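Shown next as C-alpha cells: one chain only, the form predicted alone.
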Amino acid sequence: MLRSHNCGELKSTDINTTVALSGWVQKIRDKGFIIWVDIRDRYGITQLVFDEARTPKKVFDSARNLSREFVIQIKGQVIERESKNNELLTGAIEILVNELNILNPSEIPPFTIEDKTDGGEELRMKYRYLDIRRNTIRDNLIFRHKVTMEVRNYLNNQGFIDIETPYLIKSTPEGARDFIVPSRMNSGQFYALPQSPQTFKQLLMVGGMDRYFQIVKCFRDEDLRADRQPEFTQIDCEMSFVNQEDVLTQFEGLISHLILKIKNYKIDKFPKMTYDEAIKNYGSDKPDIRFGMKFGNITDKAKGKGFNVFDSEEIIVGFSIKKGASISRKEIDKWVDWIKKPQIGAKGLVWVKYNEDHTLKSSVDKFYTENDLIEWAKITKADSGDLIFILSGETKKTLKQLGELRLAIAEKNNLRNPDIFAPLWVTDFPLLEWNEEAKRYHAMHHPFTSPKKEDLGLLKSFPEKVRANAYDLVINGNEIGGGSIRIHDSKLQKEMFNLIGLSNKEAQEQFGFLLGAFKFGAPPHGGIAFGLDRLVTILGGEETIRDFIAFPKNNSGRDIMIDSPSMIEKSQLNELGLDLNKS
C-alpha cells in the first residue's frame, strides 16, 4: 500500500504515530527554512511540514521542486500542530515528514483545484477530470452514490427485483428523436437506443416478475437546456394488479424517505392536484407550492367598463403579492418590461396597490372604481399592504406568461428556499394533444398509458376530452417523475395506436410483439419513472443537473472534453453500408 491513512482521517489521537500518505498537492508555502505543504485526497487535507533541522537535507530540497498537483507519497510522524485549524478534520496535527516520493510531477493546471476556481464552464468541461477534484464537483458525485444507494436498499426491501433491459433496441415513432445505431451484420438496418425501458418492463409484468426497477440510462435527441442531456438516468419503476393510488402511495414511501434519510427533512403530505387546476391556479402542469400567487380570474369582474385592453381579450388573469405595495413605481415598470421580453411576449401589465390605508391605487384607475378594485382583490386573496399583478389575453398563453412572472416575482423575494421541499402529485392530464403540423393526435405521456375508466366512452366521439390515468410528482416546481397505469388489454391498445394515426398494418409492424404479449395474460400493471439527475440536484439545493453528472454534455450536446461526437472512418462507414456522400 502507498498509504496507511487517506488525508482526512488523522487527528491528535494519531499524534507520535509514524504513518504513510499519498495524495495531490494542494498548496505551498516556503518560508525558506521550512516548507508547508498541503497534501489532498478525496477525503481530506493534511498539511506537511518539512523543516531544514529536523527533515533530511534530500528530502528537504526535494520539497523545494513541488509544485501544484503534484502526486506524492511520504512518510513521516505525526505531531501537534502549532496553529490549529479548526475548519480542517485534520487541523489539530501536522506530519513531520522525513521521506518524499514524487509518484507523478504535474503541468501547471489550466484554472486552481479549488471551490472558488477562475475556470469558466466550458473551461472546467474539457479538462473535467480536473474538475473532479475539487470539493464541489466531488462532493457531488459522492452525494448522488449515496442517493442511489438509498434508492436501491429501499426498493430491495420493499421487493422490488433490479432487472436490466436492452440499450440496443427497435425505433419507435412516437416521442422525442430516437439516437441511431446502424447495424453492421444486418446491413442497411438500425437499432435505436432507448428513449426509456417502457415496453420492455411491461413485458416483465407479463412474465410475472410483478415488481421491477432499474436506475437505467435512457437517450433522446433533443434540444438541450441546463436541466437536459442527450443522456440521462432514470429511477425506472413497474408494478403489478396495481391502481393508480397503491403507486402513489409505494413512490410517495420513496419520496419520503429519501428526503428524510438524505436531508433530515420530514415531508407530512403529498397534496394532489388535476391538470385542469394545476393552469388554472398557477399557469403550469408542475407548480411551485411553497409560497402563495395563487391565480384569481377576475374576468367576469373587469369586462365591460371601457377598458378596451380587457374588453378585447379572452381572459383577464392575477394574483397578490403579499406586502408588494411597498414597491416603488420604478421596480413596477422593471416588471412591466420584465413580461414584455421576447421569452415572455405579453403585451402588458396591470397593476393594483392595496395601500395600508385600506385605500386603492391602479394604473387603470381612470376606467375602474374603488368598488371594483376591491372585487379584484377578494378574488386574488389581497389585502392590505398587498400588489396585484393583472395580465390579459388568450387563455392559454396569458396563464403561461402569468406564471412564469409568478416564479420570478418568487425567486426575486427569496420564496423559493431549496431547504424547503414541496412535493405535489398532478393527475388527469390529457390523453392526447392535437399536433396541428402533423394533424393528427399525439399521446401526451406515451401510447402505452390506459384511459381513465370513466372517460372510455369518448374515445371514438370526443377524443380530446379523455383523461389519462397519468400523474406526475412535482418537487418544488421541477418535474421529478411521471407514470400512469397502463393499457394491458390488446384491443384498447390497437385503438389508441388508432388514435394516434398508426394503422394496423403500422401498429403490428412496431409494436407487434406488445400486442401479442397482452393476448397471453397481461397483469394490470402500472408504474412510474424519476428523473435521478433532477431529483439529486433538487435534493442537493442546486439548478443545474451538469454538476451532479460526472462526465456532462455541453449545450450543444457535445462532449468537449473527448471531442465527441465525432467524424468516423471512411472504412467503418463502409463496413456499416453507409455512404455520407450519396443524397
Second form
There are 2 protein chains.
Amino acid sequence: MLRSHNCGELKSTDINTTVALSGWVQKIRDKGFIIWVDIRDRYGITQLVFDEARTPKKVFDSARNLSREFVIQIKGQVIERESKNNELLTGAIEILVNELNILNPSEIPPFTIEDKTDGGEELRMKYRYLDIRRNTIRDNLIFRHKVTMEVRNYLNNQGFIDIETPYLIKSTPEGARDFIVPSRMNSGQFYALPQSPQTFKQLLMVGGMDRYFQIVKCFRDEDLRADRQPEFTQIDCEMSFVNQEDVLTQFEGLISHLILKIKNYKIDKFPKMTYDEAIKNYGSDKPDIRFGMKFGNITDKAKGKGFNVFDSEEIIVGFSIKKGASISRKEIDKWVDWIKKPQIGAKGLVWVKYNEDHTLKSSVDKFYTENDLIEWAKITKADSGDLIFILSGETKKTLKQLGELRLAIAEKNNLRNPDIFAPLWVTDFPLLEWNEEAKRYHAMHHPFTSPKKEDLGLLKSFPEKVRANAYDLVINGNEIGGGSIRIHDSKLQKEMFNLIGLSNKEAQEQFGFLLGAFKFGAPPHGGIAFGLDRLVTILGGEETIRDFIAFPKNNSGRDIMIDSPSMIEKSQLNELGLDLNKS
Amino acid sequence: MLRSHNCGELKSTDINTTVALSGWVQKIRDKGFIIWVDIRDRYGITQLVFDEARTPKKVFDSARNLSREFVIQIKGQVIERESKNNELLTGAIEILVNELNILNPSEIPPFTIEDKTDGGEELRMKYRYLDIRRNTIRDNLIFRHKVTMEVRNYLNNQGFIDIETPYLIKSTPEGARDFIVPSRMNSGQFYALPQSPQTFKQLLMVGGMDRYFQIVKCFRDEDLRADRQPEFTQIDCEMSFVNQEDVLTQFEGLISHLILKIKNYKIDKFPKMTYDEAIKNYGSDKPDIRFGMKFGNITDKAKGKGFNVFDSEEIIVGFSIKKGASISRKEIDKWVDWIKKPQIGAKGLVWVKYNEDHTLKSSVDKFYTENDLIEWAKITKADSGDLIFILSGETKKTLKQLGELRLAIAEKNNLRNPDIFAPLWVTDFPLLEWNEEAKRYHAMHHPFTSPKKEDLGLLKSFPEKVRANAYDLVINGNEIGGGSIRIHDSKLQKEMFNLIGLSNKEAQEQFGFLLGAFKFGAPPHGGIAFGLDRLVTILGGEETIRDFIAFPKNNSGRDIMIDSPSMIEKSQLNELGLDLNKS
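Next block: the form predicted together with another copy of the chain, after the form predicted alone:
First the chain shown before, then all remaining chains and molecules of the complex.
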C-alpha cells in the first residue's frame, strides 16, 4: 500500500507516529520559509507542513514544484496543529513531511475541484472524472451505494432472492421504443435491450421463485425529457400469492426502513389515495402532499351567476393559499401571466382575497356577491387572510393546469421542503388510456396489469372505465415506483393484448412464451419497480438525477466524456449484415 | 396473503392450528376414500390429506380433479402424521384439508418436475420457467444470490463502493467483438455494450473513488465455446494506491471468506505460481493443483540415445501417475489414441512402467537402459508402482498437450474432487502475445495492463519478453478471475497502444478520454474481475454455468424460450437509418 492511513483519519491520538499518506494536492499556501499543502482523498483532507528548518532541503524544494491535483505520496510525523480546525476530521493535527514522492503530476484542471466550482455543466460532464473528485458528486455516489446496500439487505432479510434476468432479449413494439442489438451469429436478427425485466420476473414467479428482486439497468430509446436517461436503474421486485394490500405493506416497509436508516426520519403509515381522488383534489396522479392547497370544486356555486367565462365551462375549481391575502396585485398578475404560458395553457386566472378584516375582494366582484365568495372560501378551505386562485375549463385540462399552479406556488413559498418526506400510495389507476394518435387503447401501466375483478364486466363495453390493480408510490410529488397485480390467466392476458390492438397472431409471436407459461400453473403474483435514480435523488434532497449517476448522458443521449454514440467501421456493419440507409 | 405459512415450515409444534397454504401440486396418491396430495413451493413440500370421512364432500370431489402442477390454495388443520418422514422438513405433520381453491390449473408439463427429470436440455431450456421449479435449478439460483450477498457485504465492509457504470458505451475494435447498439436520436451512430467496465472503473480511480466494485453484466459477440454466454456477469473491482501484493491480499480475503461462509471450507493462504512455472510444470496457465502429476523435463536425459523421435524434438517431458503401473496395456493404448485426437494433436505417447518389483518396462526399451529409465523416474517423481507418460515435440505445443493429458487422467482417476477447493494465484503473465494472423502483438490481458518496471527496457527491443503486473486467480483448474496493476501514465499508455498497432490518431479517437484523464493526476491503481457465473458454478461443485443462470442462452447465443434474437420490423430499421445488407 502506498499509504499507512487515509487522509481523513488522523487524530490527536496519532501525534508522534510516522505515517504515509497518498492523495491529491488540494491547496498550497507558500509562506516562503514554510509551505502548507492540503492533501485530499475520498476520506478527507489532511494538512501537510514543509518547513525550511525541519524538512530535508530536497523535499522542501520539491514541494515548491507541486501544483493543484498532483498525486503525491508523503511520509512524515503527525504533529499537533497550532490553530486547530474543528470543521475538519483531521483538524487537530498536521504532518511534518520528510519524504515526498510525486506519483503523477497534473495539468491545471479545467475547473476548480471545490464545492462551489467554476465549471459549467457541459464542461463538468466532459471531465466527469474530475467532477467526481468534488465532495458533492463523491458523496452522492457513496449515498447511492448506501441506499442500494440497505435495499439489498432488507429484501434479503425478507426472503427475496436477487436473480439476474437477461439483457439481450426480444424486441416488442408495444410501449416505448426498444434499443435493438444486431446479432452477428444470427445474421439479420436482433436482440433488444429490456425496458424492464417485466416478463422475466413474471416467469420467475411461474417458476416458483416466490420472491424476487433485482437492481437492474433498463433502457428506452426515447426522446429525452429534461431529467431522463436512455439507461436507468430500477429496483425491480415481484411476489407470488399476494394481493395488492400485501404488496403495498411489503414495500411500504422497505421505503420507510430506508428513510429511517438513511435519513433518520420516521414515517408511520403511508396514506393512500385513488387515482380519481388525486386528479380531483390535486390535478396530478403524483400529488405532493407536504402541504395543503387541496382543490375545491365550486362549479355548482359559480355557474349561472351571469359570468360568461364560468357559465360556459365544464369545471370551475380552485385552492386557497394560506396568508395569501397579503400578496400584491403585481404578484398576482405575474401568476396570471404564468398560467397563460404555452406550457401551461390556461386562459385566465380568477382570484379572491379573503382579507384579514373579513372583507372579500376578487377579480370577479362584478358578478358575485360577498356571500358567493364566502361560499367559495368554505369549499376551498380559505380563512380570512388567505387568497383563492380559481381556474375554469375542460375538466381534465383545468385540473392539470391548477395542479401545476399549485406546485409552482408551493415552490415559490418554500413549501416543498426537501427535509420532509411525504410518501403516498396512489391506487386504482385506469387500466387503459385512449391514444388519439394511434386510435386505440394503450395499457396505462403495461399490458400485464390485471383489471379489478369488479370491473371485469366493463372490459368489452367501457374499457376506459375499467380500473386496474395498479399502484404508484409517490414521494414529495415524484413518482418513485409503480406496480400492479399481474394477469396470471392465459385467456385474460390474450383479451388484454387484443384490447390494445394486438391480434392473436401478433400476441403469440411477441409474447407466446408468456401465454404458454400461464398454461402450466402460473400463481397469482404482483410486484413493483422503483426508479433508483429518482429515489436516491429525492432521498438525497436534490433534484437532478444526473448528480447521482457516475457517468450520465446528456439530453441528447450522448456521453460527452467518451464521445458516444459514434460512427463505427464499415467492416463492423458488414459483419452484422447491415448498411447505413442513405435515404 | 394467500397463505398463512409456506410449504416448508410447519412442524409438530403447529399441530391443531388452522393454516392456509398455497403452492403447486407435486404428487397425488388416490386411495379411493383418502387422497394424499403433496403441495410444493420454494420452501418445501407439505402433505395434504383429503379424507372422505372428514373432508367436506365438495372439497373431496374437487380434490379428485387435481393434477400435477395445478396451483392451489388450501385451508385446513395441522394434524400429526401417522408415518413420519424424517427427510422432509414438514415430515412430522400433514394438513387435513377443509377448503380447496384451484388458483390456476395446469396442462401436463412437458417434463417431470423432479430432481431426476425426464426432460432433455433443449426442452428444459424452452420451458425454463418449469425447469426453475426443480430443486436443482432453484437451489442454484438461491446459492448464486447468497454468494452475491456475501460478496457485496464483504466488499462494503472493506470500504468498497458499488458504483454503476454505463451499459451504452463506445465501440473499440481492440480485443473481442462488441455488440453494437444503433442510436435513433443520433442517426448513423452507435453505442456498444461493454465487454467490461474497464476504462470506467479506471476513471473512477482517477476520480478519487479509491475503492470500487460492481456486479455487472458484460457482453461479447463471439463464437461461443461450449460453456460461454454472450452476456455474462463479473464481480468487477478496482483500488487506488496499491501494488500487486495489496490486490492479491485483498481478494484472497474475499475468496477465502466466501469459501468459508458458503462452503464452510477453510483455506489459509493461496499459493502463488508464475505464468512460466505454470506452463513448465503443468502445461497450462490455470493448473489444477488438487493433485500432483507435476511435469518432469527429461530432454537432457532422453536425447542422443539413438531414439530418433526424441532426438529431433525440442522438448521431452512427462509426469508420473501414482499406482499407475497396474494400468493394462489396453488402457494405455486408449490414452495413446486419446492423445492423437485432432483436438489434442500429439503424435505419440511414450510410457514407462515402474513395476512394484522395481523392474522397469517401457515402450522405448529398445533405446534406453533401465538406468536411463530410473533417471526419468527420478525427474518425474515416479516410485515403484507408478506409470510415467512422456510426450515430445515443439515446447509450447507439447507442454499444452501434456497438460491436457494430465487433466484427462486426473478426471478418469477421480482426482478432480469437487469438494476440495484449491485456489492458486498465477502471476507474471507476459504483457503481449504475438498474433500470427494479424501479424502484430495483442495485449495478453488488455492494453491497460502495466509492464513490470524491471522489464520496461525490453519494451522496444523484445516486447514479447516483457512481463506484466498481471495475475489470475485459478480454482481447481478454472480461471475464476484476473486483473492487473494498470498503467496510469499517459505516455506509457500511448506507447502500449502503439505496440498493439494503434496509431496515435486511432488511440486518441478510441481512448482519448482515458489518455486525457491520465493528465490530470491519475493515481496508481489496479484491480481484478471475477467471472461470477464460473465462480458460483465451481463453488456449487458443478460444471455447467448454464445451471446457475436463470435464463441462459444456448451455444448459438439464442434464448430458445423467448425465441431471440429475431427479425424486427422494417419500420424499426428505418427509424434507425439501417438496411439489411442483401449481399
